[in-house]
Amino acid sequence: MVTKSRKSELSREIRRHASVYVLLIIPLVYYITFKYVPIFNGQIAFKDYMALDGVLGSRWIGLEHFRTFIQSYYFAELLRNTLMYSFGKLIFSLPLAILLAITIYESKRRRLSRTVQTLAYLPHFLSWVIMYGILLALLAPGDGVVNDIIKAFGGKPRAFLTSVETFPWIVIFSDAWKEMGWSAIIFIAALMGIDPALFEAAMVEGATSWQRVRYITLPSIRPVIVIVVLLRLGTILDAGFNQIFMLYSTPVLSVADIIDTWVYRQGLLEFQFGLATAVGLFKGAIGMLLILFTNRIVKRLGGSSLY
């Protein structure tokens, strides 16, 4: 009787929320088609893949592709550059996104905050092709806006986009500029969930704006910050292929070449699909280990975690 009662209750709940389940079909189909089905082709990483033989017909070679990548002359350089850009973007972009979210939330001028919010979101919807054009107009050595200002003050123009000293900073800060507004959305949503009574009580006690941010705002959104950091660590070896591919050139290859650009050249241009797949699995394994390790540390420290 209990089982029948539970089944009937479950069927009533499904019928009641039928529209939600219908909407759920769309992301399920997407993830099954583009995320889970391709897992079958992951075995290419362990095979000498030949297109004519297919995935199942290709010869097994074990971990040969992984050894080729790790023993490559460029491995240390690729790993260094990838981690440099990934951690650089995390260190600079995340605090800026939190600061922007708090500023918009604390602003008493609604029209101004909406305007700033819209302007901050806008770069996210521009492709890196357009962003490259904007950066070129700003930083070009001949007639770029920045170099025009430098020359006006008697300085010498610099080729920012082809200098190994300035290129990494351009990558990191241009990414922060493009994604800061979009990343702030989740923090603004978290701020909206804070009980206003906490701020009112703090104001009655004479707390300053900075004290309210320090002792109420930041501790309240700390669980969200931890989760965002953990999720970012899962993709720490994805340094932004589209951005680097658009910005890098031969003079800065030593500081610009990352794992994804190397995989592009080896996998698509050299048709080494097995090697490219092996590197993809390598990146996924490292990301998974980082998430598990960091999540365990956070749990031991008593903070919020993914599970």
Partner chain sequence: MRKKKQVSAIAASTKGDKVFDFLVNLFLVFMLVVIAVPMWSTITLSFRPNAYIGSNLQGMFLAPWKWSTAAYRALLGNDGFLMAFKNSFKILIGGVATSLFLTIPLAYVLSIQSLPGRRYLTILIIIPYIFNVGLIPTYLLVTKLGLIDKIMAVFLPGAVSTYNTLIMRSFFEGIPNELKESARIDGASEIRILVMIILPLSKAIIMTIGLFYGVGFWNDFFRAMLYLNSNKLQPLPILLRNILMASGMNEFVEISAFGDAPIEAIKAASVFMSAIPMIVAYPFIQKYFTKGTLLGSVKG
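Positions refer to the first chain, counted from 1. None of the values given here were measured: they were computed from a predicted structure. The term rigid core refers to the most C-alpha atoms you can superpose between the two forms while keeping them within 1.5 Å. Compared with the form predicted together with its partner chain:
- Once the rigid core is used as the reference frame, the Cα position of L253 differs between these two forms by less than 2 Å.
- With the core held fixed between these two forms, G274 has its Cα displaced by at least 2 Å.
- The rigid-core alignment places the CA of Y31 2 Å or more apart between these two forms.
Form predicted alone already given; the form predicted together with its partner chain follows:
FYI, this one's just the chain on its own, none of its partners or other molecules.
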């Protein structure tokens, strides 16, 4: 009896929302086509994909592609490069973003801090193609500004973008340059939320500026820092495809190739669709576990998660 009335209540609710479901039709068709069909196509990771046979018609070969990938010599290299760039960027640019946020907040020269803030956000909106152009103007061996400075101090000009020693640094520095302002926003927002009474109390107690930062400012934004780090760890396998793709070249391949660039070349230049999909799937599965895991921790810490 109870279930029956609940059922009729549900169907009444559904009927009441009939026009809502109408609104959903087109977005749902979109989601199924462009988000779920690719997941379905992901099955070719387990198949010997032949274009003529299509996704469904190709022969199942189990985990062979995964085995090929894990046993290959480039597996370790790709994983090492991917992690090197993600962690390198995290370790280098996160403290920079925090420092930028704190100095913008602490500075009493409003014009200066506002100018820095405005300029620092801007590069986030530029593409990596544009960034590549800026880096060329800056770093080119023959006619870049940086090499001019090196020459002025009597040093030897370097080909920063094509030498194995300098390339990883250029990747990490240019990412920091582009994104530090944007990453600082969330910390600036957290700083704005600090209760002014805390600073008044500190002043009454005779705290110095240093003590203020050490005992009020930093502890206040610590939860935000933890959450940002956790969320970044969730996407640690995304080392920045667009950036590497624009900046890398054959001479630096051994230190530049990350999982995503490899998938692109293997799949779309060498037409190894099955193998490339397997690697993409491998990365996607690990990425999903990491996101679920880090989000759970963030939620437990009382922050809001992605969903």
